[in-house]
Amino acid sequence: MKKTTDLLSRSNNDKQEAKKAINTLQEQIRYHNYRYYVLDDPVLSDGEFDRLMVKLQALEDKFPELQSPDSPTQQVGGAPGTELSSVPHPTPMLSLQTVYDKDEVKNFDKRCRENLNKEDIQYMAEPKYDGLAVELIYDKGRLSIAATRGDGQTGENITANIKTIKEVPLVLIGQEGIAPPDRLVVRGEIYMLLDEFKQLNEQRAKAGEPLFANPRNAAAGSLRQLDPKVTAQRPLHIFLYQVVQSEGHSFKTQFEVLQTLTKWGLKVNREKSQLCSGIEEAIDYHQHLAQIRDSLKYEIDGVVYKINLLSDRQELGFRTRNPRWALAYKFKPRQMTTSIKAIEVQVGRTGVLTPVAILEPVRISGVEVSRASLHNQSEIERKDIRIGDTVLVERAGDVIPYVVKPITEKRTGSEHIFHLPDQCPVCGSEVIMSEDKKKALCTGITCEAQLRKRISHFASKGGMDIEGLGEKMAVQLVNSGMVKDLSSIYQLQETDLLAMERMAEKSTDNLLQAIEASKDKNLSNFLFALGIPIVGEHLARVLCEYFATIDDLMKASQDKLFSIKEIGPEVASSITAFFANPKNLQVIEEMRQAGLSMSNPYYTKESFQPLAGTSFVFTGTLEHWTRDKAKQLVESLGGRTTNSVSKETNYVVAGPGAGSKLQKAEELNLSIMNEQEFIQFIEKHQKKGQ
């Protein structure tokens, strides 16, 4: 390796040697990666390994032009991107057919056997993984497309996430003469290690963020990030164990199937993973891997069987959702009886409260357990779980408990029934509860059990819209103890910003700015921001219409609110009980003294709606008005806005670069406006107000 660390101290003219160099480090790591997390057999130190690495990156930093994609060294997540696009699956995604019983599987091993006229299977059982599912297409040996199940038709693009796991090769590799086909079409599973999840739970709690309930969720959020960055610091791996497509290669057996996979570089499950000569083996293996899945450091949920043979699949073909060749042998759910020694109610960050069950410690597979949530007093009374109580405890999908049903033959009397408190525990602010008795809210602006949610959801795009105030500044600012309450936000100065972590001047003042701007938004805005329990957006702009100002909202009655056209029950109790709540209303004045205007331009003085009745559709991009400037227009008058085209429609507003909603509009033969047009439309309705 002299030779490359010669090339760092020589002219950049000497661009083909370093090209060589580079060519040559990208196969000796992608070598080692290989034995590393596919063979699970290194060759290699970690400190040598290491060193390979350093002189790749110093080779690229110093010719970046040599770069490419798909280098070890770019396996650490790139730019954030806005959204994840579809992709089209090149044969459906299907699910399995699942069975939780042994005569199950012997009928679904007859009619096999039946259908093939054969006496007796070949069948490849493998680990049922609890992950996401994911779809790899490489081209030319490099990955060139990754997507989730979706649908089953078309799945989410996950190419550059899934990029910056370790054991996914983005080239390919070819060992023992067996060369990667042009193009290979290949799905596995994504899942956590078990000792993983658990230490990247213990971070989030010391971060006070929400904490994952269980690995597949983890692993299926990391995925779904926006910025490769965050998946690039999750703990992700692989087992791939299905070929779609493979262009100049082709298979006989899934056995073959799963070993050639490890020779292009791609990580199998080949230890627990058998091959079985008839149904009766294949059970045996079932049993056997229920035995030892508590000592495996992943979750697994069950056992899945595929006819060996990939000409007996052909024959055998597809049904609408599953193949007939496979089958997913599930394990029987893990159970355990103990007891309920109390019931204590816990505050979510949005305001819920969860009763949880606080149980006799007991084992299931090998985890203690002490608590379980019971979701809603709705399903306390279904079920009729009582404090005392001897219960069936299950841990679902392996991970969350949860309490089956009491077992009431062991009662003595001594039981007590449970009711959510009507007061928050953490605030004592009012509760109140939906009809079905599914949800219970608090009603309390300063509960602290809510804080950083509710900053962040004041500051989001449909509230106050303050950029830069997001849930992670939500939390330094609370931990801090800079932000007690909504109304501290506009307290916040630029002393106080600039000794917190990470920020410096112009972060600062981005977000002072920001701050100062939200002053001047709208009526409904704040009404949105407040998190009034069971009030979004349209609701707000509901409100907007019948309130002038705050004040005339704050004095509203539950029967003056109940009789507005779209206020239910519900919402009308939810409205009266926040604004009920002194400490809400102190925040309130808080803001307003902090110069918040609260203007409302949806406010139609009760009989001036001339567009009520009417619903429009924007499409194309409009020059003179943003989009939701038009529609607050459209709404302050009475109309309403839609984002699809129907029957129903009244006017379709279309500017440059407008597509299939135009093209519809003019097949149902409705009344369409340009920009200019709608303008003196919105002018002269307004004019009829005045």
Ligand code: IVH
The other form holds:
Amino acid sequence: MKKTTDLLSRSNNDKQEAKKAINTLQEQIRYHNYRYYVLDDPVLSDGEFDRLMVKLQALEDKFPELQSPDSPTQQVGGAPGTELSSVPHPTPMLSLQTVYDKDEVKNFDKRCRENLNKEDIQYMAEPKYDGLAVELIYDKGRLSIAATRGDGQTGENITANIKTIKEVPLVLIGQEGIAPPDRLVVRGEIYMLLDEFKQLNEQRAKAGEPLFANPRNAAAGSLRQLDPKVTAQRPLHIFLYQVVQSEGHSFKTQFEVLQTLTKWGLKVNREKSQLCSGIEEAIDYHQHLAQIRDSLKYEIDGVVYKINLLSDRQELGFRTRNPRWALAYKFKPRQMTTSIKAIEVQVGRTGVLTPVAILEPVRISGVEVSRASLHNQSEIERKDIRIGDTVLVERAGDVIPYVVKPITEKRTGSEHIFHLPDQCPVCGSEVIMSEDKKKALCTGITCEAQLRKRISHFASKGGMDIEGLGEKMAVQLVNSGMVKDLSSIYQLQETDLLAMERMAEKSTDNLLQAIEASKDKNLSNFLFALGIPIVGEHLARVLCEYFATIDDLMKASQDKLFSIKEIGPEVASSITAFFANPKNLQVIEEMRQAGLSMSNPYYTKESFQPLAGTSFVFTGTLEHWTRDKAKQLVESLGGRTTNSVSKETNYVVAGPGAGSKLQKAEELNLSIMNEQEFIQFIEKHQKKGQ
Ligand code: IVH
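Rather than the form predicted alone that you just supplied, could I have the structure of the form predicted together with the named molecule?
The complete assembly is shown below, putting the previous chain first.
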């Protein structure tokens, strides 16, 4: 071979020679990549390999016009895109029928044998990788498209990202007389090694970035990046396991597929794939993999059986969602016991409080687990999980670990029952809990945990409609310390905004104008914008019909609120808790001072008191409404309720079990209604006000 260094030093370099040298170097590097990444059997030292890369890079720098997009020097990631485009799959990417027990595996085999009319079937047993399925398309030996599974029909185009993975050859190689086909469509799984995943998360923790829940999410997140340079930094790997199209080369068996793919430079997992001569052998292999699962460097969650003979597969065909010739036999989910040291409360960006169990660290499927979500108070009570309990924790491979159940036999009596706090651990505001105890919300408008979300909600279309104040802007404003609560939005100055990233004079002006214009928004928009838990746009409008000003609403008792037809006890207590919080009142006052109009064009219920001057007495039991609710309804329509019957009483509502009051009403000849009549009476009067 010609010495490439000589070529570099010559000034009148012949382009033709450079081209040849580049081709040779590319070929050599591809081969050594293949030895290293696919066969895991390098024949060059790292230093020697690096020297080849440096030479190639130098030549390509000198002759940029000779650099091809599939040169090994290009596997570092190109320019970022704006979104991932979609690509249709040549044939749908289906899923697999999944089973968890041996009998179902035997049934599968029996069905296959019956349909094929065979005594025995050979199966290829492969690990079921817990990664992300991808499709690679090679045209004339060159990688042209890589796509995710997407909805099975159409995937996302991740070609630029896939090209950064060293184990994915950009150009196929031909060996032992088997040339790569004209067109090859292959599928496989992208995954991350467990220890590389751990390292990545450690780096992210140091950088203050959110952690990935598991290697699969990390792989998926890395692949679906808009910037391939980010993907290039992530430790991604691939195993190919299926050929969908191969023009110019046909296969007889899955075994041959795996063998040939390796020859073309594609990485398959021959080491852990086993040809089984019958279903018993295949089941044994499942047991074997389950045993060695913990010692593997990557996560697998079962075994995939595929009929080896491709002609048999063709005969069996497909169901709507999966092939008849393959089966996933999953491992039992991984569970370990450990203990709950404490229960921490996290406040999410929407103000939701989530209890999180702090566990005595335990390794489950190669990942150390020290926290598990307990979801909500109802879940804790349903499972009777206590602080100090020994618990069964499950990491299903794909989700954040969770506590399956407490081992009650191990209780010593020193465990504590846990309740979510009444006050937000971040800001100290009152927490309101839904009746089913599945949702606990912080009512603090100034709560730091929620501020970003609150700001973008405040500025949203249905709220104060401040264009230019979306979530990204809110993050910037909060991070810069310029916005500490909602009222600081109205204190923003031009100079503050100009100092921020991506804010030019024009955008600053627009934002300030939008903020100014928002001051004229009416009370209904403002109430919605405040983000009072469970008060959406519709309820904000209803409240405006009943309360002329925000001050009237602030003063409203729970009873008064409850008497409004559309307002139930949860909304009523959410509103009163919100306005009982002095910090919230202060922020509202500051906004009032800033000049917010809070005008109310919807107030209509002022003089609607059709029952004014009418008094009611209730006796006996009510079934449809509680006695309290019935009284509030009467009062909301201007009527009065009393406890004793007199000649001033206009109506007596009598339910089952009514006694002396009913008797007296009869004696006085008063109007008496049963509950059904009362309901109709109230509804008739309510309608008049609508
Ligand atoms: S073959 C028709 N082989 O499992 C489907 N799939 O449930 C043929 N998977 O989305 C797929 N390891 O992501 C096959 N050795 C393996 C696999 C495997 C993991 C995944 C794949 C697919 C899912 C199907």
